[in-house]
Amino acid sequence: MAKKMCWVIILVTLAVNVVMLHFTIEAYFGLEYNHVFGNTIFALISSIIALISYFYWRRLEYSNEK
């Protein structure tokens, strides 16, 4: 069950990153530079959560305990 939850977290955070990339590009070309910084910070936090979930899943998948 924990492995599936890790994949759900990874997929949700990747979807959030795609949306934040869209918002960032839209804000940049719309000359709303204050939104670019906020969207970038939100995307970085989402990326860190995805990376932590990946390492946790990898530890669960390749552990010697079964």
Second form
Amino acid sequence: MAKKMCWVIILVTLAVNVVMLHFTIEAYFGLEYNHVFGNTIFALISSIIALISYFYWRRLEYSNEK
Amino acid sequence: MSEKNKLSRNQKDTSDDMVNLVDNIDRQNDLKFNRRSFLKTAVAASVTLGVATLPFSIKAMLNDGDEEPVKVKIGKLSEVGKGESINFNYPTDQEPAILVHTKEGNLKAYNNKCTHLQCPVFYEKEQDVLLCPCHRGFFDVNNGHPVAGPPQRELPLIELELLDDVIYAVGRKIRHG
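Given the form predicted on its own, corresponding form predicted together with the partner chain:
Let us now look at the entire complex, which starts with that chain.
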């Protein structure tokens, strides 16, 4: 179950980061720089969550191997 | 005898017919394209997309985004009749803009690069809209917002000032409600 949760979290972060990159580019070209910074922070947090989930998944996945 | 014919049965690249039956099975691919690899790729993609936002923030940090208002003379009102438009550049020479004297008598100015793929935008007098002919994008001439076609964002609005029949561009709003 925990591994499935990792999958879900990673796929959600992927979707979030696609949207964040889109928003960031839009905000950058719209000269709304405070939104650019906000989106970047959100995207980086999302990336860190993806990495943490991946490392946790890897520990579960490979420790179960016989 | 050629090198190929020397290869014995069930070896890779042999001309033996039987080996062709298992040609589509490749152990290397089985190792490369599996569930674990998919997840690793998803993580890499997620992190890459997240990090890809960083250069925009760095660029934004280097340029604080506050444009100094520049006053630029566009032309004389008497030279632009109702339903006509003229082109100018604002705020720099690299940024083309369009001034429209609408049929109702209002003066409107926008940067005339379509927000879809940067094609020039023209005033369409008959329909009273701004038209991007590249992909048939339409913008409302009264507020610069997209009304049809692929563009999603509004055209940057250029603020105008009229002094003694002379029209000046005095500022710009990229996003304007």
